[in-house]
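Below, in structure tokens: the form predicted alone, a single chain.
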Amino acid sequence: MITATNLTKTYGVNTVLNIDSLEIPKGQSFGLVGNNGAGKTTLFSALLDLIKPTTGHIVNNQIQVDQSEAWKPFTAAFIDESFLIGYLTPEEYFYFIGELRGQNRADVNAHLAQFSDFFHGEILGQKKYLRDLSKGNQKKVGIVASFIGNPEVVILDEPFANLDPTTQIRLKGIIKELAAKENVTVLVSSHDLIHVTEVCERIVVLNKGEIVKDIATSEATLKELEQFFAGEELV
């Protein structure tokens, strides 16, 4: 589904992103994870042709993402807070993104519907500007948006971070449900090690750029991570 290879991004001397080759199949739930610093968003960037990489290409469902724009109405992400629209209520911007997917008032709304209890009656209805909402509640409606109109790929960047526990419980359920969906594949990134071993399926860790484990969740594989950024095995 999603392939890159030789790929690298420099600025100046500094090399934040040097990955050789990375597959990662359709339906599958993938988990990046790494220290500040270690290329995960600059990876997501990438795949979303938000960055140019200085060698090599990412390719989406057999589409070079910097080369054709035809990836995007089957791709959906919520990276941060720079892809909302401030000025626009929740509402407003659930109906325009529905609108960018083919969706009408009455398919986002029921859309909508299936996340009452993630919303927490802190969303809807509140006539308030997506700019004056907590980092949280912010959080919320980037990632409930980049549901809808049934994205073949859903791409998010640190989605717990912010929320609150039961939020964070609330989106572990719809993470776990997305990811099982057969032809769904979801890319998560955190700094959150307990929460990525329980939603995804394979994690991957970056370190300087580069991947430095490729690992296919098991009960085991929270203690290997913990020991690796504990530094108790050589990288």
The other form holds:
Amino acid sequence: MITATNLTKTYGVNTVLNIDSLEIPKGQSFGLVGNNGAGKTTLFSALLDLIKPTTGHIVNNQIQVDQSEAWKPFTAAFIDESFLIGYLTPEEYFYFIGELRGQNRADVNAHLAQFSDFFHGEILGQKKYLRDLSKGNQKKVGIVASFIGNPEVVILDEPFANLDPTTQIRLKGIIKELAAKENVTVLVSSHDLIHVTEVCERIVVLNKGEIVKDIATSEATLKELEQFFAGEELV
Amino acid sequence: MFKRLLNLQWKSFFRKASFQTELWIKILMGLGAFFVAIYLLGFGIGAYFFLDKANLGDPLRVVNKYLIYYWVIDLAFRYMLQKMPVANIKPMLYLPIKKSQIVNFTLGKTISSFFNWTHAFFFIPFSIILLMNDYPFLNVLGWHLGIMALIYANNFINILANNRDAVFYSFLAVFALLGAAQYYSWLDITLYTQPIFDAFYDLPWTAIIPWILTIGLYFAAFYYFLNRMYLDGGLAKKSVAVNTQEYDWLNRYGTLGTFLKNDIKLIRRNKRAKTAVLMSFLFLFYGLLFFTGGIEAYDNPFMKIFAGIFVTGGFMFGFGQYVPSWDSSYYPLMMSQNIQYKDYLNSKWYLVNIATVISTFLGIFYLYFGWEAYAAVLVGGVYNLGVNSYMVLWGGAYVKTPIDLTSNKKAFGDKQAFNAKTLLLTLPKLLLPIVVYTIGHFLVSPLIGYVLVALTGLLGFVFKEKAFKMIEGIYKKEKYKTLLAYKQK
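Switch over from the form predicted alone to the form predicted in complex with the partner chain, please.
What follows is the whole complex; the chain from before opens it.
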């Protein structure tokens, strides 16, 4: 589904991303972990053609992302608050995204109805603009909006950060459910090793832009990751 | 402690990410302030002699008579322009600094504001000239100090009145009415206010009263702030209850409708965008300078084409120039969503063109100045629709200034004005239609000149596909740079 080849990104003399090859098959739930500055967001941004790689390229479903825009209809993402339109109410924002993805208002409403638990009554009908919502609630809006229109690739950068415990647990359920669908590829980055091992079937560890671990998740994975990151700190 | 706070202020100014580029604007603003000061200085020196010559009576009394309006206008300017000093308080709240010190510092900072000391340029020379003309020293001093106190009173009134639009605008309306009343001699408010200002001169000790007032206002502002130094108090961001709006009638236009809906909301809900619309409305009257023959240099047919372009193109230049910066805060979304550049540009093109059509209709009052005046407006409009609509979108690709929608900062000018590419693009925007007109005007007749400009505009429509292809290419080429620039607020 997604392949990155010879991918590097350099700012001046700093190489922030250096991936020889990475392949993510269709339907996989893929977790990306790494310390700050490891290149997680850079990788996701390159995947969305928001930054131009210094060398190499990414192919998403046979479409090279910096050559054609044809990957956009089946790819959705929530990276940060720059994916939200501050002067819209949550409803307006959902309908806007829905219209761009060919969903009418009834479709969007049906979609939103599934998430009433997740929203916890704090999103819909609040008479507030997105810019006036709390960080956590903004995140909820962005995450749910990225599910609109049945995308085949969903990219979420740090979806668990800023969320309250209840919402984190619900989000895990939602991502698991999404990953269980055969044709949906989910890419998640996180600082929370427990969450990420729980929802992802494969975990890649980035360190200073390079892939240092590529693990198929098992019982032992959490321990392995914890050891790795603890060891890192000591060095 | 004050020294440390000052130090922070200093660093925040010089270490801002945008400092280097903004230095230009700061210098320009400095120049603007300089000219205001020079004007005031000129008035301060000249007022006495002018009033003396005009035989209106004692110049000091004449000044006193109108001082109330000076004072009110000062307050109005402050309310609209002077910034509130609350920024940067939040990170100090939990540090071991006494709250009263923070408040004193922020209030103290306003004392040195341009809005206060600029008045000295008028009052100091005026007072000196009074002394030179044998007005008694003590009396002039009393008058001078009294007025100074009132200026500072304005400073604190403005702080207390901050963001109470209803109060402020009704206050302003009352004074506008009073001004009109005076003009039509129904009621002369200065009869009641002049004695107050006269008193400072006649009985110098009364100047103490405004000082007491000002000090009182300082303490009022002090306690007002002190009691509101909480995150949910004075430091809270205001948010109003809003309703979801749908504009369903736009649905029939497909993707175009989706974007237009968004743009309408953008304009209606953001301070900065509203200012752009207001400015474009004002441009509608810009032509009056040209068509009334008020200014000689403007009174020729070529400048009338120039006026026609601006009268109908206010929105196009005020808003269109900044496409795509209006969407800067969520540009990554726009770039990764299921959006084709063509649709995006097309919706902006329709938006600026709809506004241009409306302006052209509203400009019909120029018929009052003869058919040629409206013909200039009309062909200017057609040229804007057909040619300039592409030009602004094209130029926008090079404008990489992120726009903070919620504040009016920089609404009146931007570093993009120094961008060589956008500057070059103004040539076809303004000069080309004038040249085209001139050719028609001299070779045949003014009428043919107008027709030629209109034809150039219509020709633009024919090339829409081609123009869009080219602009699209430029937007794509600039995409990564633009995204990066928008990130750096």
